[in-house]
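As a starting point, one isolated chain is supplied in structure tokens, in the form predicted alone.
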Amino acid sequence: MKHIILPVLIVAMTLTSCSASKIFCNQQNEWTTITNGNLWLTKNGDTVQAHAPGFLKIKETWYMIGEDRSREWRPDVNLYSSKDLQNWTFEKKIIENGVTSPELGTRRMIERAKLLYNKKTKRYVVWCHWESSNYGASEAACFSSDKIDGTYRLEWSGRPLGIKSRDCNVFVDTDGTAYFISTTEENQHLGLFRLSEDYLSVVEHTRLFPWQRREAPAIVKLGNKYFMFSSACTGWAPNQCKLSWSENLKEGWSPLENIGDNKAFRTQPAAILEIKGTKTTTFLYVGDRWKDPNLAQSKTIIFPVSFTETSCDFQYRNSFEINFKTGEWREEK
């Protein structure tokens, strides 16, 4: 399936009424209500096409990117941006059919498009599943781009030192070390691929969850552990998520555990948004429901999540609010 804090005034407002600092104050009182199930159209009434989203947060500002299914089987890659998780703008593809390679709308297709962003180089990177229309290929494919809304370029294509990969996420740990984590060989496992410094190659696998057929790796870091959602491979059919969790990304992790209903609610994990405040952190959930109908309408869904030592409360919402400023999260009024 990533903050900007303000202490000094937090201090300061301590003394006075909200009167005093009447903006502080309206911050700190903005809640926006998420709502499940609907179609997101951008602030021209578009829908918007970013399906199996890739989230980096740049200051205030959270820009999205994700599948274009409009033509379901060429999908080009779109980037988005908004404050709010709600009101979305379209900034410009950022990877087309045709014209960023040749290959791509011919003999290969994207999918699951995530996002990085690379402190030492200052470069955007973008990892994805770089797929044929038979599944044939499973492979994976690395672009980057000296701005995040700038010209992308394919920097490497092909199977990751040599492994059959489908689909895929990235992870950045908290010192900086990225990793692309994919199901491989036929979908019989997850691989954890550790990337170079440049984020533009891989140089290390390793083998996680053997046989279990597991997809749609998400992972999440509290504290000293890292938590994994996944989903089972039944295609675009929803399936049980499970969650494992461990103090070590290459080893140690626990046996997989149900969450949620049987169907996940009718998704599968994109993204975990980790929402940092002034009062609090919470977790996003973000999860694809696909070709609902298909797949160009395929929804998003984003609800909260909250963690245990060892386990998480995975429940659905319909709608909920959330204080970006603060952090908090609340049921809908």
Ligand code: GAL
Given for the second form:
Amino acid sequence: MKHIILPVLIVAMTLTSCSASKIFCNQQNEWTTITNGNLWLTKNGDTVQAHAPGFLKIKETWYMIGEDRSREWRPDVNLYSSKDLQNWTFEKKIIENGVTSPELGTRRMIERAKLLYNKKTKRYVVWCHWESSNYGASEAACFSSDKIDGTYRLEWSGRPLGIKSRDCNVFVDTDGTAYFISTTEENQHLGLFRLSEDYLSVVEHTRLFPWQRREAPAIVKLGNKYFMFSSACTGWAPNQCKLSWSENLKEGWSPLENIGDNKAFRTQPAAILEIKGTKTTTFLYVGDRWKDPNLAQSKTIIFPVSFTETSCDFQYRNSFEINFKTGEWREEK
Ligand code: GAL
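Switch from the form predicted alone to the form predicted together with the named molecule and give that structure.
Every component of the complex follows; first up is the chain already shown.
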């Protein structure tokens, strides 16, 4: 009898201690390993085509849109979803080159599509670089839909406030004000364009970093400080990533500071993601490793970055682990 009771007791105690510290047990299993350098595949084994991605988190799901470069020089825009930035489901082609808005041309370079959600209008809004084949048009375009995976209709296209505009991104401030940020006037400056309340048009322009030829901007806010990552303009070839910070989006940006190695670890900035957990917040840098070796096989690279008062620790990691529940990250075990 004694021989039976003892093992039963041990099993029962183990189970109880695990359920008593259920959170601990779960957290042990909630580490996701992110490994860089490979093509991302969907559950169906297809290559994820969402280059220069833009992200939107809804509840526990990350939505990602980006350039579909399978037809390298005629990009469309695809939408994917994931819970862990690793297992991606293809949702929909939301902009099809020459089909979604044939009036804008059938062979456009549709680049750097970024996704916003407007709480007031309850619409999903896409802003992107809307270009001609020789990059002479220097235009942007805006689309919107009432569902994330709905039909995106063209809202506007052209040069924002008449200003030539190329590489772009979006940023939503804590008060809900949204901005379109783009490289302006033949790649000379960065333009900070405040969007209208419905996010569908540009209403105000502020020139930042005059004559400094920055592109691929990505802004993140920590407390009352904005940090902006950007690259130089060297086409698909990687170059030095630089960081600047300010307490005001429109002025007072610090001099550009080199971060990381001189090629941004062979990437160009696309986004900074905030992984807010129960214990801490981790920031993830997302960059494009273009033409690796061709455009369609460009890689999406992710690694954690951390900020000091005025700078950022920007170190590539081939592999790391992230806990989406607690917000922590750690070196791969
Ligand atoms: C890069 C830019 C890309 C794409 C490319 C074309 O500088 O970041 O988005 O426009 O040039 O050469």
